[in-house]
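Presented as structure tokens, the chain that follows is alone, the form predicted alone.
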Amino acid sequence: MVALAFLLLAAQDFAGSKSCAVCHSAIAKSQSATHHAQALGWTSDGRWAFGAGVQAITYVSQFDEDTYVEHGLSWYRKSGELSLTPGHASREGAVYRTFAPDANIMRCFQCHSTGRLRLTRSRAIEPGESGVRCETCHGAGAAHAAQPTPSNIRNPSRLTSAAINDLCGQCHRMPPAAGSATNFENPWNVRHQPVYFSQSACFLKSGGRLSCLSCHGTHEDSPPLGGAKCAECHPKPEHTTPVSSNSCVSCHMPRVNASPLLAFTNHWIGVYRLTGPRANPLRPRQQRARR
């Protein structure tokens, strides 16, 4: 039945990024130069890639009319070579059915498309259209691509920062409901961005100021972050240590090395321990902040 949830989002009607660049020629352009937009590809030996190549690709193919194969070895950018897909022990790959009660497939091609997914008559998946593009944001457009108002279509800058956490959360994983366990000190766990977001001083004390668009851009991928952002809050902050050039990301939001060719920015924002015998790159020295 949770398989089924996601083709019934047949009943929504979607109009595609095309019909979108009618009217936002100049953003639908941007936009489809971002990592998000490039989230999905097909390979010339009839395999799915998902992911942009920023850091991984992993492939994905049809078995037969009932399961799909999440290939065991990836495509890693820091080494330009192939080795084992992250949550694999061999190069075997592992198997999906179609139809699982969990729908893991489904949620793959889901979260990396935009759109209904439909099954072609071998049972093939095949996405509405291929990439995080505008309507995953934004929802689904057919009635306001027919007629432009501001309240037939999603604008996520005007939702809180809880509920573009949750936006964003549908695919990079949804925040930790209260009591509710988590480990956090598994290094894999940092890539759930709104997970760690969501326990930070910053986003808990911003008022609903700070959110994941006050760093990441809409429509375009986000350059290095500086320190202006964080100045807004922190006009003056007191170092007890050197930070010489130092930006406020590299010290605050530890990069953490997920495995020996992946590394994810810890969106906990804190005070870190990165040196020494107790270095920390996972879990704030500060008392951790709960809702």
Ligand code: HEC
Second form
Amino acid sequence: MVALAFLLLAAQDFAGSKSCAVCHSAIAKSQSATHHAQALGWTSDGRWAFGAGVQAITYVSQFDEDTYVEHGLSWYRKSGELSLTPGHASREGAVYRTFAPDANIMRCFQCHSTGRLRLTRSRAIEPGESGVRCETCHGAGAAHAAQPTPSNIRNPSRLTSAAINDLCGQCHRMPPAAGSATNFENPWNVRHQPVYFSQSACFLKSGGRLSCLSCHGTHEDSPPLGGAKCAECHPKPEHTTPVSSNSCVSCHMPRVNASPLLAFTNHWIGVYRLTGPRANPLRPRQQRARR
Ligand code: HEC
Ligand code: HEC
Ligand code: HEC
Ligand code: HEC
Ligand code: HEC
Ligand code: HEC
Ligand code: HEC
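Following the display of the form predicted alone, present the structure of the form predicted together with ligand HEC.
Below is the entire complex, every chain and molecule, led by the chain shown above.
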């Protein structure tokens, strides 16, 4: 009985990326340099730093046994300075109860770390491992690390495109459930890539051939997307004016300012009005009917 209980537990245990690195050293080396791996850090003066700094870093610290504070000032790359944290009206910071029913502060750590969250004796939140590491995408891997076979570890390459939307959507937000409404006109929602992407004709009409992994690296940050990826399915797009072969994304996946200091890529691939009085980089304009 004891042995069985141990095995059941072990089957769901996290090993940590250091353990994966023993056998998958090249992957571990490149993945540790990604923004995913750096999504959570610790500053020299004892604060949690959320965000790899691609666009912003927000600081969080424990205030007392029951509360955490999200600092009112975040660092932004665009300005190179501290400014108000998104959603904050003052520099005071926002206080979160550690055990609030909505678990908002725990959820920050959940999406920016890997493995199980633990609490120390002083009720400080302790992530299993900082950043988005191996077992976020591959599942708890202690059993595999102890006895490696392909059958005891998840390989997302076997997932369907829709299931990949869901895997990434755990943190990048889920595609909307059938019948539920998303406010596509709210620029803040553009950062929810799976939500917008799931509306694209490219996704809906390509028979499951297009997923997050078509354009994004897994163990390395993605290089800029050239036109070759689009050309796989659109070798000769019809345009009324000439376009250059590598500029597809600038018109069909426009950057949107979610706030003055943050911008995200609209993943609803489509034809947009980008200039003029009815410009709208959030919702594609109606396409002409096709034969
Ligand atoms: C003791 C060495 C060892 C450790 C530790 C280890 N692996 Fe593996 N892993 C292997 C070997 C060997 C294979 C290939 C198995 C085969 O093809 O028979 C493999 C295969 C895989 C695969 C591919 C499975 C497939 O579908 O073919 C993934 C994904 C994987 N490992 C992830 C991990 C992760 C994540 C960790 C850490 C939790 C980890 N491995 C730890 C040795 C290891
Ligand atoms: C556990 C939560 C989590 C999961 C699951 C997750 N991500 Fe992320 N991802 C993040 C966080 C947090 C960041 C922000 C990193 C930073 O601070 O720059 C991020 C950043 C990114 C970026 C931007 C990287 C850059 O260079 O700026 C891409 C692209 C991305 N993720 C793609 C994916 C894809 C594709 C999947 C699914 C295979 C996925 N993510 C799954 C949490 C997650
Ligand atoms: C549901 C998962 C989730 C939760 C909860 C979450 N984040 Fe994130 N966070 C992400 C993802 C995914 C990204 C990457 C966004 C992108 O680049 O599209 C990110 C990015 C960031 C960034 C980088 C700047 C930016 O806006 O892209 C900061 C800073 C950040 N999060 C702080 C926080 C803080 C603080 C909390 C809690 C108050 C929190 N996050 C809660 C998933 C989450
Ligand atoms: C953001 C999600 C994500 C993270 C984080 C991640 N992987 Fe993967 N991994 C994938 C996907 C998707 C595949 C299948 C497609 C591919 O090969 O790129 C894969 C494939 C693999 C494979 C089998 C294919 C091969 O190239 O040998 C191994 C082994 C592996 N990952 C190990 C790791 C290890 C070790 C880490 C941590 C250092 C890690 N992965 C982190 C998504 C991820
Ligand atoms: C895996 C194949 C595939 C890839 C890769 C792909 N698309 Fe598509 N795309 C499609 C399909 C299928 C349609 C629907 C065509 C139709 O309705 O006849 C489509 C439709 C479109 C449309 C019309 C949108 C609408 O609302 O009618 C545009 C614009 C477009 N794609 C641009 C792009 C760009 C730019 C890229 C590269 C970033 C890209 N596509 C990559 C398959 C793909
Ligand atoms: C057709 C190609 C394509 C697909 C499919 C795709 N992306 Fe992207 N993604 C891009 C491009 C292009 C950028 C902008 C990269 C840059 O600025 O260098 C981007 C940027 C991002 C970023 C950085 C923040 C931002 O919004 O600019 C994240 C996070 C991200 N994608 C996540 C995802 C996730 C999750 C999926 C699956 C739901 C996905 N992407 C599917 C092309 C794609
Ligand atoms: C300067 C902005 C711009 C650039 C750059 C651009 N497009 Fe377009 N695209 C448009 C507009 C506008 C339309 C609607 C038709 C028209 O007015 O030309 C369109 C239509 C399309 C369509 C649907 C029409 C059809 O073929 O049935 C596809 C697919 C497409 N573009 C793909 C691409 C690809 C692939 C690239 C990169 C090689 C690209 N576009 C670059 C603006 C652009």
